[in-house]
Every structure is written in C-alpha cells, then in structure tokens.
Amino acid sequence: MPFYSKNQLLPKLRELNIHLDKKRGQCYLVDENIANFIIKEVEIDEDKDFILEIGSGLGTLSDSLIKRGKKVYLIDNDEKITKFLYNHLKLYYKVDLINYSSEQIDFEQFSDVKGIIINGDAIKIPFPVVTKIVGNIPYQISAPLIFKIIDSWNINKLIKCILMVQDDFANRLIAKVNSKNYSRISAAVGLYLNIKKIKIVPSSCFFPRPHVTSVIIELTAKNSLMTDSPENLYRKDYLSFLRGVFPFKNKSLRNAISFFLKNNEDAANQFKYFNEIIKNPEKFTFINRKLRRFSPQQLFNLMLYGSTGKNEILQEFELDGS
C-alpha cells in the first residue's frame, strides 16, 4: 500500500469518488514520519499480535500492520474505502471482506486469513479479541469509542491501544478531580486506564487541515481491570452509574443520585441502598459535596455501596473526612 502525500491523495480520492466531510472530522494523515512513529509505538510482535485498526482509511497504517502482525482487523465505515482496501490487499495477503449489519460476527471462521476488513460503524461492531488497538479517531466518536474500549477490555489479551485524538479530548481523559474538564469519561478512564501523551501532531500533518492539534496517546490497563478485582467485577455497574449521575456533576452528590434514581426505575432497584444516605444527609455529610469533587475510586466505592449495602464503605468516607 503506497503512502499518499497530499498531492497523491487528491487524485486518489477523486478516482474512488470519495468526498471528505470535515463536519464529521474526516481527514487523512499525510505525514509519513507520523505514520512510521505510530507503527513503531505499536511494537508489533509478528508471532503474537492480533491487531484492530479503527478507521483504516486508505491504508496509511494498514499495510504495515498487516505485514508485521499475526492477524489484523480493519474497520472503516465507508464502503468505497473497504472495497479499495480489499482489492489492494488481496493481491498480497489472504484477506476477507465483511459488510456488518447487526448480526454477531463469528471471527473464528476466519482463522486461516491474514486480514479481515469490516465495513461498518466501529461503535456498533463487536470487537474481536486482540492484543493491540490502533486508530486515528474522529472527534465525533472519540468518547463512545473510549467507553467501548473500557467496557470490552480483555485483561488477558489486550496489551495497549495507540490512538490519535484531538488534544482537547485527551485533556478531558486526564482531567483532574474538580477541574472544569472533569467528566464522566475522566472518571471512567481514571479508574481503569493509564493514559500517556506520547506525541503532539500539528494540523499540518493532515488533509484537509483541521483547526485543532492532535495527539498520539497510549492506553494501558490499571490493576483495577485484573480479573478478580472488585472494580472489574462491577465494571458495567460503575459505567452505568457514571452515565446516570454525571449529567448532574455540579449538583451535590445527594441530588445527583436522587435525580438518577428518580429518572431510572432499573437503577432505583439496582442501587437501592443509596436510600439510606439520601435520607440521612446530616449523618452522612459527605453526600452534600458536589459530585465533581469525588475521585474515580471514591465514586466506585459509592456505587459499590449503593449496589451491595456494605457499611464499611461508608465508614471509610466518614473517617477520611470526605
């Protein structure tokens, strides 16, 4: 797969009748040095690595990934692009093309192929079991994708993700407690993932040129994703809790939880032990603090109390003065 500079990219897009939509954050990397840097950071082991590339585009990274990895899955939502990738890659590797609708994909049936190209929405497609995830992620799907990665992280397989995202989005991921950018995604990432900015990528490296700066980030798992940790066992519950309370992050914890339970009958049944602290704000004074002042671990512990009713959790809050 040739690397397309800006001058080479424009005629190729015209040839394929592809029209980029800047409103959807569609742009192509046209700096080969950055592409080579990303491949280097992935640290591909040709004997072990099953790699998922999200948003493969015209194959800026795909060819290097499929050449070096044991098996590669490529996802793109543009049918013209996936057909182009398939027609090119099948000349050199054994590959298959899937048009995803809504059915579960049996990835085991493709055990003898080097690459699987999937046309569809990366947020809806069930992820295969892989060791590495790579992608240049449009802003519009950045948050849903991170939540999906957290929700589906397989600690026994997935080693790391190397993603290119907008710099302001990366700052949301690593936002400190009680800061302006502290949000639901900060609280989710803060509990489960290590985030490291590894390279700033200026807008001049893309076409069309965006009005923002991008950054390459590395995601690795924290111990909270270990199989037998409480944080892992209650992972889906915690993510559901964050989704319900963070629209009210500037409210008191008591009000945020009250609104959450009032608006969600299933949550009221699932987190029934919250009623004890909601009804006793004088006794449990920490519940009067604003939600955004609670760390990811504190929020998890609160969620765990709401679900299990273990009193020692509340005692910890009282002892530390929270």
Given for the second form:
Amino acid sequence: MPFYSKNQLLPKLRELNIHLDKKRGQCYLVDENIANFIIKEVEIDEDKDFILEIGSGLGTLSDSLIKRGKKVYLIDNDEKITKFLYNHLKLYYKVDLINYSSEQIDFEQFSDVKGIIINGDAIKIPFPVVTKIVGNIPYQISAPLIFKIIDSWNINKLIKCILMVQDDFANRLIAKVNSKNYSRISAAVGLYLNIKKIKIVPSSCFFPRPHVTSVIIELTAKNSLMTDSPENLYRKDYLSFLRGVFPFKNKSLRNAISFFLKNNEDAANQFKYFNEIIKNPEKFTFINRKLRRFSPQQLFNLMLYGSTGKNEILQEFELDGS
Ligand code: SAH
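Output block for the form predicted in complex with S-adenosyl-L-homocysteine (SAH), input the form predicted on its own:
Let's see the whole complex now, leading with the same chain.
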C-alpha cells in the first residue's frame, strides 16, 4: 500500500481535490523512515492489539496498523479524507465508515470488521476500548487529547500510546515543579503517566512544513493508575481540581483555592474541607506558598484532604517546615 513521499503526495492531493490546511493540523508525514519508526515503536501484537489512530489522514500510518493489528479504529475529522481512506482500505480489508455526530457508538456492532473509520472530532468521540493509541496528531488538540487519554485510561487494557507532538508541548508535559513550563497538564501527567521522548523529528519530514520541531513520545501508566489506588479512584476529582486552581498558579495556594471555590457552588461543596485550611493560616503555614511550588503528588494529597477532610494526608507539608 502507498506511502506518499512529498513528490507522490502533491499529485494525489490534486487528484482528490484536497487542500491541506495547517490550521486544521494537516501536516502529513512524508518521511518513510519516520513512519516505519513509529510503527516499530507500537510493537504490534497481531493477536491482541486493538489500535486507535488519531488523525489518520490519507493512511500513512493506518495502512501498517491495519495490516498488523487485530483491529483498528481510525479517526479523522475531514470528510473528504476519511472517504478516501475508506475507499482505499476497503479494497484490501473488511472496513466500515461511520460519521460521528453526537450519539454513543456501539462498537460491538463492528465485531467482524478489521477497521472502523470514524469521521468526526477525536475530542468528542467516545473512545473504544483499545490496547494502543497512535497518532501524528493535530497539534491544536494535543492538550485536550492528553486529558482525554488520562481520563479514559483503562488500566486493564491500554498498554501505551505513541504520539507525535510539538516538542514545546512535550516539554510542558514533563516540566518540573516550579519551572516556567509547569502547568495544569504537567501536574496531571506527572501523577499518572510516564512520558518518554523517543525521537526528535525535524519539520522537513512533513508536508506542509510546520513551523515547529516535533517529537515522538511514548506514554505508559504509572502505578497510580492501578485499580485500587486513591489516585485512580479520585482521578476525575483531581483533574477537576487542577482545572479549577491552575489558572492561579502564580498565586498562593490559599488564594488559588479561594478563587476556585468562590462563585462555584458545586466545587465549594465537593471540596468543603478546604475551608478549614483557608481559615487557619497559622496552623497550615504551607498555604502561603505559591501553587506552582506544589508537586503533583502534593496537589493530589491536598485535593483529597479538601474532599475527605482526612488530616494525615497533610502531614508531609507540616514536616517540611514550609
Ligand atoms: N496521520 C497522517 C495525518 C496527520 S495530520 C500522517 O501522518 O500523515 C493530522 C490529521 O488530523 C489531519 O488529517 C486532520 O484532518 C486531522 N484532524 C484535525 N483535527 C482533528 C480532530 N479534532 N479530530 C480528528 N482528526 C483531526
């Protein structure tokens, strides 16, 4: 099946009357070595791997995935492109094409097909249960996609994700506490995922060329995602706590929490034990430290205190004397 080098891609796009638009994240991989490298890193097990590809485009990666995996789900939100991919893949495999609008998708109904192409927004489509997620992803959905992956990580099934992202974005994912790049997403990823940068990819490997350097990253689960851990059980609460306080990351923890809970009745109820800390700055001296100085684990422990009131969770803050 075709890999499109730059010289092959241009006439193909003309033939299909497709105009690639960088603003829609349409930067296509035109370097075959990089495409092969990504496929190798996925370490496909043909008996076991259910694979989800985000932003499948004309199928540069999809072809190898469908050939080697047990079943693949391919998502792209460009209708012309998904139609082309369907018409191409159906010559070789049993595949289906569906248009996603807002209903739930019953993935069971596709039990006897090898590939399901879904035309729609990867952020909105409910993810099927898979063992691997792969993608040369549109960079503008990078952050919501990572949150969605954390939120829906199925520890019993999902083994790893191999994603091409912007290098600057990868640096935010792995940013250290209190550094310039430390942000909501670093605090979320830092608690739940191991991130490995595996290969820097220059912009010359894409058409059209993006203005940025890219990197292939691997995501795997930390132990905190194990079924019975508090970190796993309170996953959604931690993510919503981060969403609430991180806009105020340069403020003190006390102010960040106050701003979050003010005018948000649901959050104020959910995290009602924070009141005690906020009202007792002499006892809980650490609350005057800036929010961005708290590690993901400390933020998680705080969140848990805020919603359960269990005091021992806060002991480590008292011990380090801050
Ligand atoms: N995998 C291909 C294409 C990568 S470009 C390759 O490596 O060559 C990213 C693709 O994501 C584009 O085809 C674009 O149409 C698609 N895309 C952009 N935004 C999307 C979204 N919100 N949901 C799903 N696909 C999206």
